[in-house]
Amino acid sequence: MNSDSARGRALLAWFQAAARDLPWRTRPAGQRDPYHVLVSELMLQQTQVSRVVERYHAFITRFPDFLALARADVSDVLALWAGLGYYRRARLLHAAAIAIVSHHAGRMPRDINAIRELPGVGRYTAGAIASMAFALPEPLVDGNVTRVILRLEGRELASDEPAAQALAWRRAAELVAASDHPGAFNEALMELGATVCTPANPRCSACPWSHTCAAFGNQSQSNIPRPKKRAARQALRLECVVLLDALGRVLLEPRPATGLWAGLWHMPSTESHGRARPDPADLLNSLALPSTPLAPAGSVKRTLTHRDVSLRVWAGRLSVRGPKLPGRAWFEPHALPAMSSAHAKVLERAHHALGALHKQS
């Protein structure tokens, strides 16, 4: 069997030819701006690469370094994060920038323990920063790396089992330590899992490690990793009221600081415990909203990590300027605060419904 150093050389040779052209790869791994590494890694957590590619450049342009991000209002950071989901990551990124400016003179620390003390930075992200920015032989393990190592070792475990995680971190540490280019090695290892050693239908014929892979040797790759135990999904139904005033402004309120869509803005909403449509007057009364005719405007559905969310849309327009309402604010359509993509779609549905009603009148 080849040594880990030989595996590393084979992987790097493959990566040199097969690496995707991604906007955060403008410099070789091991020599990257640690700010760019932190931003890209937090964006990529639980978000498709294609979606991050669409938004990365705009974010870096608006907030080019830790100081610019730390000085920004968190609402501006959330607005530019729109569409990436999991907005808690944006808040943690902002908090990390503030910590780096306040405690490290605006420069990412090189010590792995100091990196891990930053808000939002766990063992994986710390390993990414240490290896890709500072060329330190620190391991990183994500879902792709875990899958590659379980197949390489031929271990039929679920990727979230403690034994699987222990094995993945141990072997990742051994493999990166054996490489002369730890940053490039870590990036190549993740790339292998993302593009070749995929969950279904892995392309073993294109893998630089297939000849030393235990799973490929006994054709067990389709059984590794074992499926995770699925958490029970919860259904959440919301009644959302989009209310416009005579100036065309929309009424919004902030979400709580924790929980679903934390810290973002949304339309006044209430949970619905049945499938029947509520009476519009009762709905307005329950939300302490001004009385006005409401029209049903369809629904918006979202599948989140542990929830299936359905937002039923109601649209109404006041004939006067919107009154002041405690805890709520009226926003011009060109100056909306940060909101989730689901609520942006709710607003779109309401505008369409109100436009159709206007044409009929």
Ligand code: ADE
Given for the second form:
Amino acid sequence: MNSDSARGRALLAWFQAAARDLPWRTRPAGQRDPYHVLVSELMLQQTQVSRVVERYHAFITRFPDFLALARADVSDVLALWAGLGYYRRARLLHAAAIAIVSHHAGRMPRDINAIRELPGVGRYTAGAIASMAFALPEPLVDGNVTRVILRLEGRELASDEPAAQALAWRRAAELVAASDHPGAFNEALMELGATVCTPANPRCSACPWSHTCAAFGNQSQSNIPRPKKRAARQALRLECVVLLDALGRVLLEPRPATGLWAGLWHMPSTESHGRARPDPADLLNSLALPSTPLAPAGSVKRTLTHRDVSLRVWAGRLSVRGPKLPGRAWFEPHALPAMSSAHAKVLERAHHALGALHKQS
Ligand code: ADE
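Just the form predicted on its own so far, so send over the form predicted together with adenine (ADE).
Everything in the complex follows now, all chains and molecules, and the chain you saw is the first one.
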């Protein structure tokens, strides 16, 4: 008997008892709707499970299948993606739905190479779709799987080293090939990494693989994986001006199509460099808007993968209807376009400050 097939059976027995009840797990992995797999797996890349759980249902309700998503306006897709971060994924998901409708008659192809050609679908997502939707024995490797395999094999490597990735993909392929239930096997492997074989304080006493785990054998779990060498995060300081007009509308402008918060909307902002803090009133002047007092309304901080962002909030109110401005628009509070969660917080701070000012006067 091959020991990988025994590992597979032990893992599936564990998963049957321990699997979390998550909203996309409506059917056993291997028989899942490929649309549900694509949406949930793209959402889960770089976003915590708890955040995805909060938003998955609304997304699937609004866009129940590839056709509905392909027909949607990308701004509506972005609006439902709000709070998940990395908005490029939402654009790619929309593009994938369009490709499936226009090149594959609205159905996910079953061939792994055709799946990989879809926008936004890399090696991981293709493996997830092939195995969880079509029960094909294709491997998948994410951060959790890499850690599980490095520990299983007792290799003290950083997860992002090429040797670690090569080992993880090779072993993931061998393991899934030895399983009778490739979809469930892959999902169980990720679950093991997420809930038992955690980065700190792994629960080895609950692990179905501990007796064949090299790291458990020599108690090197806490050294595996080795810490990554990480470039220092760049600081980004922005002065954000939240300007309401006499109708209560807020002035917003679109972000550039690439880079941080690509394609979302935000309030006029300037970046501070070094010690200098730009005067937020200059922003109003540069837009040829009537001058109006701007009240400081606190700040919002976010730690992103590559940046430490600090947004200082300035709030003001015009006594007139907001004039038309090229490349910008005034939005009613109940009809805001897609914004990052950081900018939604900025807006909330400003409303709070303006409300307080209003009460004083
Ligand atoms: N991480 C990403 N996809 C997952 C899934 N389907 N189950 C558990 N963890 C995951």
